[in-house]
Amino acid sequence: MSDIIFIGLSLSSILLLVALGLSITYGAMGVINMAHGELVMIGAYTAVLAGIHLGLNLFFALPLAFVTSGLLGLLIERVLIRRLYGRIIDTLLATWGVAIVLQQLVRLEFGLSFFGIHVEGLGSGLQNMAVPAFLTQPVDIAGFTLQPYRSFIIVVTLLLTGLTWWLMYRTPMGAQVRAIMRNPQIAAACGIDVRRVSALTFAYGSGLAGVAGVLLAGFKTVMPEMGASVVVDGFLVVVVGGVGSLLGTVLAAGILGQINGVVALLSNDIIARAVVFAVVIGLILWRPRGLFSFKSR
């Protein structure tokens, strides 16, 4: 039972990190970022390369992946998305194209070299990230088996969720983001630099995706396609929780992650995903705007 709980909570935690970035990005900018999953993948490969070439362990890889994915997200926003605001279909197609390009670049570079550095034995890019030994040994406490690495994932997610809440509800920047979510035109009329705030928001959401990639790499194979399914699950969480709602995102990630973990252990991953999609459809029919969303006036 403890294994089921920890698997469900750790899956929920990673879903939450992915969905937080998607939620605030779409809420503030109206951008459906199909390349968000590839930013997760970039974070995972950053951790792999940091271990191979810099000798950095998981704890140093986390901030490095946040910065790397965040800067890449900022570059994507400045070069591409900034020119497509208000054109939701165009941004969807453009970021989908970015996702394909990033996947192919990783395949090509990891088959030969990565940014000019020859990487031995990586082949097509399949790789595993080393997890510190003390995070791999289960600990029994009063008959309850504690999984250190999955507990670490939960703790990191709680800290980043708390940081996101503080940034959104206790800082001037967060007030500006929430104003843009409600009405970007009025926010601009009040003197808010919408483009600057949107760029920083996109970079922060991309950084969270990078951290999710590192955590995911601890128990899944790192490969160029790893972000494709993650971004779908992230969008499911956003739709169920309600666009721009931090509380809804947390609750939806918990529900869907636990359902996926429990059903996968009792049957298999295919049935688990089918059950998750069925639950999402049911929740959408019941609450079309999500469990929590801004009220229209």
Given for the second form:
Amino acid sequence: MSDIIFIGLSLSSILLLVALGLSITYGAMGVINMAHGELVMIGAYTAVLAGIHLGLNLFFALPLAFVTSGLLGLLIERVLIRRLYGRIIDTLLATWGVAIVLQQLVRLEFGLSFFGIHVEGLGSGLQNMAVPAFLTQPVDIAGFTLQPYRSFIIVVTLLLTGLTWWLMYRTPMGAQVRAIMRNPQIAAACGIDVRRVSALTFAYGSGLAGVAGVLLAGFKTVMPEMGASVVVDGFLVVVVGGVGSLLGTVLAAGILGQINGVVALLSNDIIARAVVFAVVIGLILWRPRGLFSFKSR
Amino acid sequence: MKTNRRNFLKQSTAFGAAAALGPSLYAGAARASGEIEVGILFSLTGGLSIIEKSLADATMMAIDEINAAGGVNGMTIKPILEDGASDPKTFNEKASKLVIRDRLQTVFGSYTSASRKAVLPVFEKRNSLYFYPTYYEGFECSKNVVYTGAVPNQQLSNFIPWIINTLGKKKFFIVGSNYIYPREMAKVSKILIEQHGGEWIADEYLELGHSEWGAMVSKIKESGCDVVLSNVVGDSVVAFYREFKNQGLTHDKLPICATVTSEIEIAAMGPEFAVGSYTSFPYFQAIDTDRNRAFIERYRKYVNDPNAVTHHALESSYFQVYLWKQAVEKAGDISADAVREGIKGQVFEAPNGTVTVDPENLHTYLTPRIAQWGADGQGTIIDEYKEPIEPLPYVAYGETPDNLFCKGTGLDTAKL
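Okay, that one was the form predicted alone. Can I see the form predicted in complex with the partner chain too?
Every chain and every other molecule in the complex is listed next, the one we just looked at coming first.
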């Protein structure tokens, strides 16, 4: 029984990890960021490259990936998204384009492969990130097998969620972000620098994606297409949880992860996936604005 | 009936095309005297490019070697390279381009069954030859394809008895990706497991590309099996082996015995996750012969990567070009019909050993081998047959060496 709960918890934490960044960029800023999965992918590649070329392990890769994906997110916001606020369908298309460009950049090794230069760790192939040995050795505690790596993901996810909550609800910056979420015009009228705050918020959400990428790299294959499947799950969680609601996102990730885990064990993963989608459809019909929502822009 | 219809189609297309194009139709591929054009069709872009690029490289290497040694009957081989872009529909379009516009008689290509099935109608309709280098699920009998990879009996007829008798494991958990190859492999496995006194306690599938293995590995753990037979394909393999270790399962107690995990997947997951597990293939990079060592060295030099790995489909991609060359030399002609006749019974000393093309079903005799993976990402060959065994593409449906379903005259559908 504890095994089932643990697997569900682990699935939930992975969902939450991806959805956390998305709930900020989509929830707070109304941008359907299709490139979110690619920011996850960039985070994973940062970990792979840091391992190969700098000899840095997972723990150093985490902050590095946060900075890399965060800066990339800032760049995307500055160059593209800031011109598209309020045009939700346009952001979808534009960020999808960004996603394709990012995938190809990694696949073509930033164009270097045209000149016959090969950077180890890039390219269209499969990469892997080394996980420190003590994180792969399971520990038996009173008959329950504790998996250190999955536990590590759960802990990091909790810490990041806590940090995000603190930033959003306990800092002046967070108050400004929440004000913009409610109504950007009035927020601007009250003297909030909407552009600056939006850019920083977007960068923070992107940075979270990078961290998610590093943690996913520990048990998934790292490849240019890895972000595509991740982003769908992220959107599911955000939409079910309620746009812009941190609590809703956490709760939705918890529910969907547990359902997935339990059904997968009782029958199989394919049916589990179908059940999850059925639950999502049901929840959206029941509460079109998500589990928790408030009137926003 | 089938053959008749096919002949009819062939004649009518030939008539129609000849009416339009005049006499140049069958002379096409030998256009400039002293040159033979052949097609190469693999995915150079997209998700499958990592593996298919290596197959294209091995094919090109064989062609370069043959050309450097004087060509075929004094003629130089000129390859025309096309990109299937990891998409069966693109494969079909590119195959049509090679066969119809370039009028090629022979094309080397395909890694997935999906892409082979997509190009098959083109080659059958235009009566050209396709050389397919990958291990696959069998259940196909085309006189327009020469199959040089393993079929299920060449990967499993040694593997299952060995697991039961030598490893002493009797309870199988069969797991695979959800498409035709793993399902056909499971079918053959079950027949063999029951024949040899073992039992299978589960037969489970996950989507191709699925990477969340928590629930499945937990199920394996609870099932009470003592061996896992894996037909998992592609990047899922990596997630599977990693989760297996993370949940505390070890290959010395509960080994994964795999039919798809090759040197490429081992390198991608990190060898420490596969140490002690087993794979069955006719070729491993670790085959300890001078011929294979020289082959690996030439390949690494050719792709300019001192760490490049070789694997089963890559080796088949290489030696099938030589089989084709010998067939052309024997037939003295490059037309598909002549090469098909010429290649029947053709023998070549490949890096894995002697390979022979079966005169009936155009599949290849290969030597089954089992390897155990080590910490360096290489296998140690711990069991091998003394000689190559006959390919039986319909073994799951009761085909035996004395009762062939697929013959030179076509598939005997009454036996299915």
